[in-house]
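Below sits a lone chain in structure tokens, taken as the form predicted alone.
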Amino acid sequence: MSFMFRSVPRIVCEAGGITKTGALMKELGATRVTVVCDPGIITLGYADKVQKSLEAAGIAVQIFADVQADPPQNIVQQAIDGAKDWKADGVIGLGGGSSLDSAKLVALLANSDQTIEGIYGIDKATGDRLPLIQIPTTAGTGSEVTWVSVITDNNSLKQVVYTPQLMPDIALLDAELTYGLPQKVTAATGLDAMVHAIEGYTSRTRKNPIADGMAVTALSLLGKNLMKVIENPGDKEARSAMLQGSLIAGMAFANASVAAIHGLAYPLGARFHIPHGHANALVMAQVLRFNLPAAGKLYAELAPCLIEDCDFASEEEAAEAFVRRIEEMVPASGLETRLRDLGVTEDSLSEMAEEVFGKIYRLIESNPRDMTASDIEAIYREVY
């Protein structure tokens, strides 16, 4: 088997570790740092903590706090232009996946004459990015350890940048930043991370033994702690386990690929602004059920990650139990489970199916079972 595995050079995992941001960035040699976040991060006071740490280390700070969910290209461009004009020599991503994905592109393109459109796709970027630290405030996307950035272009289509330069210098995990997450955000981001682990483990295109081991570890951490943090948001140990599981799942899928769940979720975010993790959760169980005939062996191998102390009589029984457990977890998370309840229109279902099959086919190729546009539409209709 031939494969390549990429990983972030350094991971710092410490409750309260956000106070070390300045010292870490100083080690990277930066003196003028742009912090990329959303307005909620300002309200929570996290950006202020980062700014104080940076300034204590003698580093000048610019805050860009206009990131939006499913980051629109024009907003990311504003952040890039602002950092370039300010002559930033370092970048920090602070927040959920949208902020982290935006920060990657700021670090890359504030140091380049390339355009955003010019680097859509695989390995289109040239040159080096600015020093980059990623600090997640949700346990979900794993973006802090991936070489991928997903944004929404000016035609409301999801575009993906894959390039090694997007891998940050440091991923800083501070579980304290997740203690106050709202229940729905906790649920959506946690299920998103679980999807990363599952799809990484079952990928047809880039599955490899290192990613497999990480996917199993991640899914065990996530599957055994998600309901704990939903039911008891103050469980600090479970919160830390979720953040670690999210990061490890990110490392898995970044090297093995995601698949149809993500493919079907993308138009829901781009068209109807459903948060990415929630969009994944909406179609997660139905895609796994669809894949069962082709992925039964792999699902059986993953079953112990979610179901403890079970002695399955057969591979089929274990795989069925795995899918059934996911079917139980999604509604138990408290998230809405119907597209119609989130503003999705029935006449958009066939259009989205064609979009997924025609423009995001790379993710369908990674799916363990072949899928047609009709199959995709049928799944949308099932959850409508």
The other form holds:
Amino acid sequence: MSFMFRSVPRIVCEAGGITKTGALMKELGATRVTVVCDPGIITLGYADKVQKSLEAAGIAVQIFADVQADPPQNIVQQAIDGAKDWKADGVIGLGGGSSLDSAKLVALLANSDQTIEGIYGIDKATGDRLPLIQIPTTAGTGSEVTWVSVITDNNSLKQVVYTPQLMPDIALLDAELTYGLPQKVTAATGLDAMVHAIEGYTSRTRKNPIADGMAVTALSLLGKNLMKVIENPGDKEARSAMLQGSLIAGMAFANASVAAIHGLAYPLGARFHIPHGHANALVMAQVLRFNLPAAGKLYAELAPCLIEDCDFASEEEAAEAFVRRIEEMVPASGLETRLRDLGVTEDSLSEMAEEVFGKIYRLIESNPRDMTASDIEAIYREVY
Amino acid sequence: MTIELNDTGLWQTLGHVDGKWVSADNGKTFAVTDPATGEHLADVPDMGAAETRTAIDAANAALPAWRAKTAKERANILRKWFDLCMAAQEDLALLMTREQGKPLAEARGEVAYGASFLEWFAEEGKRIYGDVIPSHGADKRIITVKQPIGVVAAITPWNFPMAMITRKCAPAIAAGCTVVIKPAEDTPLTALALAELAKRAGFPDGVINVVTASHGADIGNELTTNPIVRKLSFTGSTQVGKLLMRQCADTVKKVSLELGGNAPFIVFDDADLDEAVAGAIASKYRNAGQTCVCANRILVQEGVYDAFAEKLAAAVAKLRVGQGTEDGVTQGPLINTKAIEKVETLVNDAINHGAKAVLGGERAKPGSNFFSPTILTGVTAEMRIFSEEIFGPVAPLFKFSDEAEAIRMANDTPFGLAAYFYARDIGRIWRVGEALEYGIVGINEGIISTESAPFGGVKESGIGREGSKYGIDDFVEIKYMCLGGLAGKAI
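Can you switch from the form predicted alone and show the form predicted in complex with its partner chain instead?
Next comes the full complex, and the chain you just saw is listed first.
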């Protein structure tokens, strides 16, 4: 087996740790820092906290608060231009996956003459990025520890930038930032993180023992705490566990890849603006059920992460229990489970299936079971 | 967040440049406090010339696309800003009361008044007409067009934290200009909330920029000397206005200045005294006397002097001093210690020279920045209070014997912003109205501010007019185009 494992150099995990942002940025040598976030982060007062901390460290702050979900390329470009014009020498991503993914590109391209289009794909970027701290406010995307950024181009297509420079200098986990997450966001992002762990563990292309260990740890943390934080949003320990689980799952999938669940979710986000985590949740149970014949052993290995104190008579039973547990969790999370309820049109299903098979095949390749375009369409129809 | 807002997104404590929220380059901040309680409300960036240059560059970069939009496209965004401001009326009013001190009811009124300029100029922006002028030659045609002047600098005061911004920015933006705003150091929070609402309304990045500082000199210097800025609009003291005007000279910027006033409020013996009292209260005590059109000198004809003084005292005694957030309060604090000391000095000077405080005359209870609503009788032109702007809740009553003396006293000042008089005789109304050397005259009326009328002063009270159909003129340049060679053969 040969593999490569990349990791963020430093993880700071501390409730209330957002107030240390300034000191951490100072260690990285930045004096003018652009904070990339969305308007909700302003409303919640988190940007204010980061600002205060940076100012106290004598660091100048610029806040770009226009990030949108499934970040449109032109908005990311505005953030890059803004940081460049303002001569930023450090970047902070603050928010959910969209903000963190945007921040990665800002840190990279504000320090470069390359264009966004010019670095779509794998390892196209040259040169160093600016110092970067990522502060997630949802427990789900794991974006704070990955070197991939997914944005939506001007033709509504998801585009991916993979390049090691996108890994931040520091991932700062402050569970306090997630205490107030609305239930649906908690559910969608939490399920997204679980998918990261599961798909990382079952990847056919880049599965490796380090990622495996992380996936198991992550899925245990996530599986045991997701329903807790949905039922009791103020459960601080569970919130902290979710944030850690999300980060660890992020490290796992980034080094092992995700698969068909993510593949099928992409067009739902790009075309219908269904939040990424929710899009995953919609197809997650059906894809796992589809994969069962090929991934039974792996699912059986993961079953104890979700189901405690259970002696399974056989591998098949454990795998079946695992898939059934997911099938129960998704509707119990409070998220809508039908595409039709989220504005997806029936005539788009086959088109989306073609798109997944044709343009996002790398994620089908890593799926534990082969999938054809008609398999994909069948899954869409099942959840339509 | 020290102020409980319904819309927490309006709590902004960074400057706004090129659509982003920015700190000072060195991260330095200054404190914003509640004048009623001294409570620390927020820290905002203490910016200087470099940040201002960045803001000017952003405004300049945004200019070509903004002026190229149709008037209607600009109007739609302005109108949206108006709608958002009115929807946020309570939050804006609360911010304003906390940082400025005025009672909530007045603050709500200012939000509506401030927003009205956005609505008005959204409409007026569509009517920036040029001319076709009868030509001086058969083969020529003369056409004029009005074009936006360019990047505009707006320096605004603390007494109307919102309205002075909208009154300047709305016409500028409607005309196709972009702006850099420097709000007063005492009241930046309202300005920054306005910037947030502007952002939501959909203004492109760089069209509206806000820079903040504890001492405005560096920003003011950059705004007045940077050649990119083509126009300065300033509301504030005459002293600072003169300085800015001098600084603008080297780059020959167009200036609009709305400066200090020394408003006379004249009560003739044929006036309806009750109406005059109501007008005097409205004019004198609004915002605790801290407006540039507040009656500064109340001139009363000798025959009705005592009766007017008595009625006025009875009415003023009913005013309630307190924190602006309390129900029923009509008189908030003065803006800061300096303000209260100045009022105290002027009142003491008058009393030491023989005036009498029939009401008030000293600081009021609720806190160190409050001054009792005051009436001084027996005041004469020799006292400092005759020639200096009080900016506090003090009504000095001067006596005059006839119309000629009233006009002479009223005009005996380098200022010329607002004047008021109460009379019934129609001949007197025309004579006095025309004789007063002021930009605005309230006749049997104490409240003269409206977005549909031109606001501005003469003499050392300023240059230019704000609001009304004339308000846009200060933000456009007339270009005359001569089209010649039209006498060629028919083809």
